[in-house]
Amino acid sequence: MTDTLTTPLYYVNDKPHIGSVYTTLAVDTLARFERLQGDDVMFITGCDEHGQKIQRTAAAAGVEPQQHCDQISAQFKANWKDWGISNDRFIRTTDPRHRSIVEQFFQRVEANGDIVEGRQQGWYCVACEEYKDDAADATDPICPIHQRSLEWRDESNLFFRLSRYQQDIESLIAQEGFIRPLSRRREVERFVEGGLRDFSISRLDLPWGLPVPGHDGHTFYVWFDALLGYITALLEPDEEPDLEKALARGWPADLHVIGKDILRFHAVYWPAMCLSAGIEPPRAVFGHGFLTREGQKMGKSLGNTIDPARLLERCGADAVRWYLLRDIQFGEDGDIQQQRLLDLVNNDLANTIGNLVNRTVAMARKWFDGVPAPEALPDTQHPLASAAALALDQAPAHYRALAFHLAAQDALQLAIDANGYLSEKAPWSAIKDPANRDAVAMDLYAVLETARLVGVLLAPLLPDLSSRLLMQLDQPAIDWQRDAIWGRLSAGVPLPEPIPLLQRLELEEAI
């Protein structure tokens, strides 16, 4: 059985941004732990290319709507690559395949009487590619997104039949654990207890779109052919397009991971949609919060965007998956703050953790030529086995809850209840008593394995990081289900000289 999961499909009208790599590091998270406990796992990504918002673009650049989309795709995946995000596809909605997909499924919706013409009317935002029916009585009315002008609209359209599945998606969105965070969920109840109309599925004279089989002029209204991205993207790499073929790989979604100002089309157009085909909705729907900067809301107009490259360049990629995973409750609002980067960044793994390992292995090192071998090994009784016991134990609700901030949090107290056993017994002073070898030795044993159950909880967060911590203990790649247990740390074998896991952040620029 495989696990499907997937961030969405970004818009190619810019280059990728600090909320794509949020989402991004957060589903490559999740997969990494599944991963782990030996699933199955497609990680979708891609990007989102069609669209009238992506054809004035190109034309203010003054180049061809697909080379626009080529130049963006690319530095999209490049990007991922840059992050060492662990994606199984990235899918392109110029993909030619993918036009293939959305006419098969099309075709399904249409045989089943749900595409009726009509006409739309209405103030329309270019840059969310959506109609803003709360602007119907306003005289000049603004996105509340992007605070830019909406523009009226009065054309004809085809239309999906979204009033025959009210009762389906209030069924639908009733079920515990669809929409999460619970917040998401009332936002969407309220909005279907007002009552589903019908939505636009096509745009006439728009040339930058996938043409509308049997219907002249029209061409498929953004949304709907990039919400079958998903299913394009389960395909295998040189296979035919064939609809059922990629179902039969991977669907419904596990989970789609989004922003919450796309989470109407996720939790409600997206699943009635499917329903309408013949197949099953996606089982989940987790909608994020935004993030602003110093307290303030990010815009080029302000000039206090991130450039998700120069950040890379400046702090690496464990410094920003460890603040944003780790300081965010994941589903909420969060502000991204330099001094707290620095402040987490360097007490928390330089010096907490980092120092924990180093000053171990090199205690260990120098009395013991590597991990201690005491006549008797601490048991699963002993105090820091207790608590690596219970940071095990809670660490896959976590991460299933996708609560990374709790798995950080546990991960971390587990190697500062190390530092604390080590103060407490004071190795360096009681080495200096031939008859307290033995004892030093557990004590060090204890406090390394520690360290590498440590490194096992950081594993899907700080995957890097992770396997420094491990490759200083001498110890191979991760299975949870082996090596998430205490004891595991084979005694006796020779440790390497330590190294610093992560050298201090030191920034005096703005990032």
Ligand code: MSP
Given for the second form:
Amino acid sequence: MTDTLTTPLYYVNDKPHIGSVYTTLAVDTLARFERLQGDDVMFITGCDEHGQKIQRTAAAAGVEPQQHCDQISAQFKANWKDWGISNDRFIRTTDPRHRSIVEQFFQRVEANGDIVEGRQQGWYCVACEEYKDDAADATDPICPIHQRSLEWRDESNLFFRLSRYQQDIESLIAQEGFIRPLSRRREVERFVEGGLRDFSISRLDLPWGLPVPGHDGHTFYVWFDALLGYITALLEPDEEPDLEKALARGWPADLHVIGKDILRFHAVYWPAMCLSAGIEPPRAVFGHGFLTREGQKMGKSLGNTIDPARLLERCGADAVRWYLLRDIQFGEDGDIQQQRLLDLVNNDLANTIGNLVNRTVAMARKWFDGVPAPEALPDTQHPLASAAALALDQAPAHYRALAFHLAAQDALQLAIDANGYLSEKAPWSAIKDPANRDAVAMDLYAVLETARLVGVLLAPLLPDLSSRLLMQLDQPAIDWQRDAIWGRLSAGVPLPEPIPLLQRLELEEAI
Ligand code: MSP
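Can I get the form predicted in complex with the named molecule as well, since the one above is the form predicted alone?
Zooming out: every chain and molecule, the one shown earlier first.
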């Protein structure tokens, strides 16, 4: 069984922003966790390249839309590589095969009687590519997300009969776990209770979109096209675009991870479209919160956006992953604060975890030439073994629930326990008396073994740091079933000279 996990397909109006990095890091962590557990994962990300917003951005830059999309999507791809993202697919909605998948899907929906002609009037946000129903009565309404004036639209085009799916959607969203976290489910419930209205799925006079087969002059509304990218992405590279074949490769998606602003599209419109086409809806949707910066909304007009490439260059992926996923409860809104980033990275990673490994490896090398081999190895009754058992027991459930802050806490607490144990046993004093040599060997073994398990627990969250940590203990590749067990560290093996796991972060200027 393949677990299909997705990030949103990002608009190519601009290079990646911190919001897209945030979602992608989270999905990467989950994908890594599942792979470590031995699951087969299909991790999909990519770019959403059609629609008015992209057409206008390209026009403003004086380039052809395709050329613009090629440039920006290449930046996304390179960017995910720099961050070490482990995606299996990178789908672009301008992939020629995507057009065919959209057509096949549309034909099924149309054959099912769910496409009708209609007229829509209302206020539209081009940045969201969405009608804003709440703005109906205002005179100069502003998009609450983009703080920009909405545009009045009055269009005749093709509609999808969403209203026919009222009951199906009600029962779907009532399913335990379909919309996570629970607070987000309430938002969607309220929207659905208001009564689902048909929505337009085509545009007239918008050349930068996929043509609707059988309806001259119409192109698909960008969201209709984009959501289907999740299915096109399932095709093997260079595989024929056959809808059934794509579905067989990993549909339904097990989890769409998205920001809360695009929840309706994923939890209401998209499942209804799938049902209409005779396709299983996605299994779950997780809507995470929004990031602010030092208490303020981020935006170009405010001039306070964070450039992810610069952030990565200055802090490194481990530090950013740790800060964003440990400090902000995934699902809730969060505020990025530079001082807090420095404090957490330096305290948790450089001091608590880094020093633990560094000083223990140094002592073990100095007195025992490597991992000590005491007469009896510390067994599962050892206090650190119990602490490790607790962390190993809790962390998988935390990862699975996307409660990354708790999984981080599990690993961190274990490192804190190990440091506490070292202070209590003070091997640097005990070793002075030769009679204590075996007791010190046993203590150091226990602490090294605990450090190893901290490395295992951190592998999904901080892949680089975790692998550096495990290399210091001479433990390369890991496998959860085999390695997430007390007592796996081989006694008596030499250890390489320790190098600091992470340089302390010093940032003089703003990130
Ligand atoms: N193209 C659509 C998605 C189509 S999926 C078939 C889209 N793209 S986007 O690039 O605008 O948004 C990408 C993601 O970034 C969304 O999940 C959005 O919630 C997220 N974020 C945008 N700003 C954000 C913050 N300030 N904080 C956290 N996430 C934010 O929507």
